[in-house]
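This document starts with one chain, in the form predicted on its own, laid out as structure tokens.
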Amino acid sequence: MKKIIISAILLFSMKFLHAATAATQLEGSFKVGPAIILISILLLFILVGIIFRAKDTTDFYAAGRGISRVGSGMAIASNWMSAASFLGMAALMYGSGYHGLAFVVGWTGGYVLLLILMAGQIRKYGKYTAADFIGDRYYSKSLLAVGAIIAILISITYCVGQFAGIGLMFKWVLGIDYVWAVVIGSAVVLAYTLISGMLGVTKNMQIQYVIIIISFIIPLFILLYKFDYFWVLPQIGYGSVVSDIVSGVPLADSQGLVNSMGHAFAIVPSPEYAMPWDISTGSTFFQWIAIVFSLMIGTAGLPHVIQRFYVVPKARDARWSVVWGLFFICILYWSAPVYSAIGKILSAHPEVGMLNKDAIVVYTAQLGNIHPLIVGLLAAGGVSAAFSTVSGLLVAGASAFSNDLYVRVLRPNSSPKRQLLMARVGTVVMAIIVGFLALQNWALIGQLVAVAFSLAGVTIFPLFLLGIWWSGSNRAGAAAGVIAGMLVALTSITYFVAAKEGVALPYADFFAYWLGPWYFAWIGAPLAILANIIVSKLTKPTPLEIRKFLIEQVHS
């Protein structure tokens, strides 16, 4: 009996490994090994969510305010390293070369702004959500409601890219249609978020960070070693890969190095790959700077990022959590360009065809002939990245709906049980809207996410910046600033959606260039701040008790 069991196990293992190894098609095949890894990791997330599930609104909104500095830093990094970071950054650089680094610089620089300008002050103010702060600081229920609606819109916009990333990875692993992949992935992440709330989400984010980094880094060592580059530190070694792309790798110099499809490791010279702005790439100096600026201020205004400062015990912990978060983020950000560079050469052969840029991370690992189980772990890391961000976004949006709109504006006397129910209702509604928008497939993941940053940059960032650092900013000024910022945002997004749907609007080329959907905050934020200052100067000043609170509590 013992021999029969051992034989059966060996036979199953051989069949499993054969099936996993055979799953080398870039698209359209069910990949057994990657599917098992993905399902196992998703079950782990759900298990952690159940163990640390939210029992009340404090747990759901702010994780009981008991998360450590390092733990919060890992959660910030995990929450931040969305599908846009894990999949989208490599996609942007694969498609546009150095120009794509504008997204890396902007997203990283935004955390420096948060560290210097907001982290400690936000925690000292002591509110649960961004809208909560806006309503209290500007002493207006109307602005609280507006802030909540804006937070929900930002969360939905940000989630669209994440759902698209989840759909792509489910499509790649399961070999199913993109529509079904989005539906299945959306249902899983929704169920997980409803069960866990912020407490379970925060605990899961720490686990997700470890999975994200391990799955992202291991293939890089293998790829650079296999193709004879400096592999000890891939973040440095890939510089030689970029040089080879710029100068070209002749077929005679490929030295027998081939991708998984048998194509030689060769590429024609592509000097535009190392140019941040060039006519051949369709990008300009203005666009590069505008993207960096918009993403930086947008980072400092994202509701789900701001909300992470409420989960730590003290203001000092909030500042240190940003430092740790930035460190953990940089590990992945320094590594993402490696996939774009290696993928550029491995996919250069005409027989490979046009690959989906947003999936270039897993395609690069596949074309590099890395074992499918490791590629499966990489895909699972991409799903983990999307899950960690989506869950945080859904909680932030649900918090805005339940705590800010329902409790603070509509039903002030509702019970905690009722509040938690409304938070979950808000989560379901948001997920349905996001799933529908993700199916439209309007742009790359990184670009879709950048729209949310610009929206945050023209609305919430000015309110927090002036609300914390200038006591003269008042209710009327805040309203004027929001109106100015939203007018710019609505103009840009209207022209973007119209172009995607084939509707020709007047001056479309002008607005597409100067008010691009991923960087309209370059002009929207300064206009919002200017409108806030001017109107505040011309209207009734901020009440004395709010000025005293800012001096004695926030800036003490």
Contents of the next structure:
Amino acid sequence: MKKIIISAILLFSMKFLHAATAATQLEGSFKVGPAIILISILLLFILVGIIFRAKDTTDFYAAGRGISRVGSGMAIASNWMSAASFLGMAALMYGSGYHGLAFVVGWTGGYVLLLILMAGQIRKYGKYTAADFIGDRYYSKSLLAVGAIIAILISITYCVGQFAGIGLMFKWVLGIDYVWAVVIGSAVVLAYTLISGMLGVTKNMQIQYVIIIISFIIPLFILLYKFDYFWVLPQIGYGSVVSDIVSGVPLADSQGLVNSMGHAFAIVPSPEYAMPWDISTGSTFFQWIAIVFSLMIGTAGLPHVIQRFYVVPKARDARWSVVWGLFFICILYWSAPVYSAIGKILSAHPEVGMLNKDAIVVYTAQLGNIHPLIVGLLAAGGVSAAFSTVSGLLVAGASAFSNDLYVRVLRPNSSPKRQLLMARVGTVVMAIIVGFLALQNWALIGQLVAVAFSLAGVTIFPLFLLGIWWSGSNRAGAAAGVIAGMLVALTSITYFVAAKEGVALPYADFFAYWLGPWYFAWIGAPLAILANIIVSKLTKPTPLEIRKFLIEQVHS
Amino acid sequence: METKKDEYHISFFKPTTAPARANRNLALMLVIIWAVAVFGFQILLRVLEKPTPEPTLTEFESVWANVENGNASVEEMQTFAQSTLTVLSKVFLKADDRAVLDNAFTWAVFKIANDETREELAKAVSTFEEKSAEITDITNTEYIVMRDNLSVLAGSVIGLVPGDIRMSILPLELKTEYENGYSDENKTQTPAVMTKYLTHNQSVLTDTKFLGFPFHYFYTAVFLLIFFVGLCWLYCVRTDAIHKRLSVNDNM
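Switching forms now, from the form predicted on its own to the form predicted together with its partner chain, please provide the structure.
Now the full complex is given, and it begins with the chain already shown.
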């Protein structure tokens, strides 16, 4: 019997390898190998979810509070590493060189702020969601509702980029049109979320992290080895690739190294790839700084990131889990620029054509002639990254709707069955909205996700920062801060959408530059903080019980 | 809780408990270090940088006046064509700017060629364009032969030597629509386009190499991330020590 099973597995594996090898092209055809890998990984996540299923709502939110610091760090990293990290970051650097590094710095440096200013205190405060904290700290049901709505808006904005990434990878795997790829991808991720929504999330996140990081890093070793660079540590070895792009690689030096289309591994000198805020990339010093700042404070204000600190047993573990989480995140962020640098040389010849930047990670592996199964694993890693984040965000958004908004504000006496129904309705409605927005194809994945960061930076971040560190911040001040932040956000997003839809608004160039949708928090956050402070000073002080709680529980 | 006025009041700038004060001091120190490391370096980069032209821009500028007023020699036209082709071979090039340079380059190639070669070139460019539109796979043998022949023919006209990477890009940048003229609009735009792609912000920080990287690139893409993890680690170690010293209950 054993022999029959082994023979069957071997036969299946050989057919699988053959099908996968035959199927890889830059675009166009159904790719059997990658499809099988993708489906297998998704099934694995569901299986793990069933095994480590949460027993009740508290267990789901707090994941048992029995998870180790390293495990929690992996969960933080998996929760964080979305399509924007996996696909989007390399795309940004591929498309705008040094300017793209603003996203790398912004998305990692924000964790320092989060740790130093908030992580331990948030854990000590002891609420489960961002809206919970806002409603309690600012003693207002209205602000709780506003917090929930903001959390939903941020989840939707964040998911748009993820759906775009899922659509791109489904397009690549299935060889179909982008619109259909987004529709199918949305349906699959929705089904996945509804099935696995309450299943062992934290355990799954650890496994997802391992799959994401392995699928992302293996091709880098192969690429650097193949093209004769220091491959033992690709995150350092690609330094010579960057320098080669700057100084150029003559044909004579390519020594028979070619991409999968037969073009030599050569490039004319292109300092614009690495030089700071190069004119040819159309980006400026101001934009670089504004993006970094906005992403950093956005990181410290994202509800699903903050929420991770409630799932660790102690405040001390909350702090140490950030260190581990950031380290695990950095492994991917050190690696993403390698794809953009190698991809730049491999796609330098105009015959390669205009590649979709958001899929450059996969195209680079293909152009580097990497085995199709490994490319398939890479694409599956991209989808996993998007799935892990989307399912978390949809669940977070749906619970903000059903728990924070519906149960605590609209219908406090609704039955548990009704609450569950509302959570499911919320998930489906969010997925439809996100799918529609993803089809608009307004920007790169990383840029779309950056909008969510700016939104968090002008709303949640000021509320948490002042809520924790200044007992004088009161309900009226918080409301004023949210209004100021949202006004800036609305102005920026209105101008952005209008421009994309061809509607000419007055001073469009001014707003497009100074209030760009992925960095409006540079001014929005300080304005929100200022409004909060001024109005708080002029109105009734924070109740004694809140101040007492802050001193005795959070800062003692 | 040190004075009546401060009773049950806390702020980052006036922490009223010993743990909050210690935490504030540590946080303030680390935030300052973090801000200097992140933004200070980029400001330094900005202060030190100088717009630095590539040698190709200098060559272009040396011949541009004569090309513009129609007095350029064959050698000057060749320099002009080669410099535009260099920019056309670059990794970042906007579609509008490509159109301007395609016009300049194609016009220059046909201007340099003698009557006989011009006729041959026109035919080769036209048939290559037709073939390019027709094929779906660039490994098509006929396409490759046409491309390589055109490359050799036009390459010899502008003085490129075999082995020059630009030889393989050249056939794709010759357009029949630009064979006979260099529009005034494109001519006016050419110097600005060339300057845009051939001038870069460079300084000692970008020109110094470290572990194979341009130093500023290493600092931003590699070092800063290590630094962030280090700062977080330092914060945790110091906070653990402070909490131990002040008997803060961290088990909640």
